[in-house]
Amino acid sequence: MRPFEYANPRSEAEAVELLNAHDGHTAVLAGGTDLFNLLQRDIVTPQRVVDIKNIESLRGVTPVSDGVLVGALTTLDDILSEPMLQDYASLVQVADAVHAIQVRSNGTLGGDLCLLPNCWYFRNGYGLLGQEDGHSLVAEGRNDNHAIFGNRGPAKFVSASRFAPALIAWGAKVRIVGPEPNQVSMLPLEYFFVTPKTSEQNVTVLQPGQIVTHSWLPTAAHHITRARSDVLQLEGLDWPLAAASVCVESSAGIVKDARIVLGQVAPTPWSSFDAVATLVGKEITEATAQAAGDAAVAKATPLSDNEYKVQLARTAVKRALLRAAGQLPT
């Protein structure tokens, strides 16, 4: 671990000012469940670490006229126990699927949205794109946990966020502050994630001096059902091999509209419009859920060692839809 300055702001504006120092060579410390590992292995080498955990405005869930604002420092335990979030079933299901006590108690929603990839090439110092001497180690080497969508470019890792697919299916937005202390924007979450084309790019749109302060969720309408399904290799600290989150709007049992978002299968959360098209105007049954799963993976481009993830993604979509329709246990 390399030496760095430590800063402990008490307000959003102060945090932004501190993050703007050192030409943006700074890092945000929230729960710390991932940053400490990255620092210890010199994967990230900031000149200043800005600890935001004492900024009270980033905590808790606040009702607003059109939904709720969830603070970036809201932990997984908070999500499970917060009464205002119980109507957001798929969000609670994500938190409930994490069995590691340390992650539940310290991991934060904002930190999850900003997680860097779990790709073993990246974690061993070969950069976001997993390259050596300009050649892709992922394409030529072990890639069984890598992307099956959006992988035709140099980025072949999968988005690490567990919560993003569920939030995107909900139509969530993120509140971003910076780089000026009084500069605030609300961005639809699906536009927050990017697929880098060079090793200098990031996995989100965040620029130096910007932080995510809150996630906004629209009011939970009773005619919209939602669910999440993960395919796990192991429980605890292990990550899903594939996941799917859905929100389904229906009338008299017939699907009027839906959002189906896959996780851990692409460099960004992956929305499947083809799967939605198979459902509209139909009832969710075993057959239609299977058809949606088939459509969701029809354009997959698996790598040499990860074709098995195509079936896992198909299954995750089918299970999430059946769960949303009340045909599988929640």
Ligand SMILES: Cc1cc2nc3c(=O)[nH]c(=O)nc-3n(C[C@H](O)[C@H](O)[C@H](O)COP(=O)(O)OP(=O)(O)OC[C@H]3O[C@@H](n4cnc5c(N)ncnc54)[C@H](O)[C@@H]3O)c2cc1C
The other form holds:
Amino acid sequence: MRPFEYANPRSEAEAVELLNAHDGHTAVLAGGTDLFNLLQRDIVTPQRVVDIKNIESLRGVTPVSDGVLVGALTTLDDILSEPMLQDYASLVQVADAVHAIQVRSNGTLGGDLCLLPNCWYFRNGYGLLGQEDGHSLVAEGRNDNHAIFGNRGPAKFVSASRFAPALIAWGAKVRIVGPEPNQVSMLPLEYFFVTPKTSEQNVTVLQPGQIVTHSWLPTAAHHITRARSDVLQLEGLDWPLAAASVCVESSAGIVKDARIVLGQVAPTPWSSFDAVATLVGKEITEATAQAAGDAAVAKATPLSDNEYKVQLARTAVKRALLRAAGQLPT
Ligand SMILES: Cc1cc2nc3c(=O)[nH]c(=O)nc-3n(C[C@H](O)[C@H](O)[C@H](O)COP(=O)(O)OP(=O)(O)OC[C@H]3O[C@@H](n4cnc5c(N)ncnc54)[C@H](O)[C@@H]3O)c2cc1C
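What I would like now is the form predicted in complex with the ligand, since the data block earlier showed the form predicted alone; can you produce it?
Below, the chain from earlier opens the complete complex, with every other chain and molecule after it.
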């Protein structure tokens, strides 16, 4: 591990100022469940690490007139136990699906949204795009866990965030502060993630000197149902191979509108508008959920070794829809 300065701010503005130093060669530390791993292996090499854990304003869940604000330091265990979040069942289910005790007690919602990819080339020092001498190692190497959508450019990893698909299906926004100390913006979460074109870019819109402070979730309306489904390997860590989160607005059993968001299949969470189009005006049945799953994957572009993920993504969409319609147990 390379040496770095450690900073321990008490306010959002102080954190932003500390992050702006060293030409932005700085890193945010939250629960540290992933960042420490990256620091130890010199995969990220900041000159200063800014620990945000003592910023009180980033903790807890606050009711607001149109929903709730969930602090970036909210841990997975907090999500499971916080009474105000129990109406957000699909979010609670994501936290519940993570079984690693350390990740549950220390891993934070903000850290999950900003997680760097799990791509083994990235994690072994070949950069964000997994390249050597300008050539993609992913395209011709091990790519069985990689993207089946949005993979025509140099980025072929999958977005690592577990919560983002469920939050996007909820219509969540993120509150961002920086790079000026009092600069605040609220951004719909679907616009937060980016597909980098060079290894110097980030996987989110965050610039040096910016942090995520909160996620905003709208008030849970009872005519809208939400559900999610993960398809996992039977052994190993509980990262899904494909996941889907849905939000369905119905009237008298007929779908009026929906959001269908896939995870672990593209460099960003992947919204399927084609799948929504097949559902609107129909009831959710085995057949319509299957048709939506088919539509969701119709434009997939699998790599040499990950064709199998197309079927997993199809199944995740179908199951999430059947769950939202109460036709499968949650
Ligand atoms: C061995 C191992 C096993 C894991 N297993 C699982 C698993 O089974 N399931 C699962 O879902 N996840 C798993 N994770 C992933 C991860 O640790 C968690 O998802 C966790 O939520 C990350 O939160 P954190 O607070 O610890 O993030 P940190 O490690 O502190 O940070 C993660 C990244 O986000 C950035 N960051 C953190 N907070 C902010 C913020 N507020 N604003 C801007 N940037 C920020 C950091 O700079 C860093 O790049 C695993 C990680 C490791 C290393």
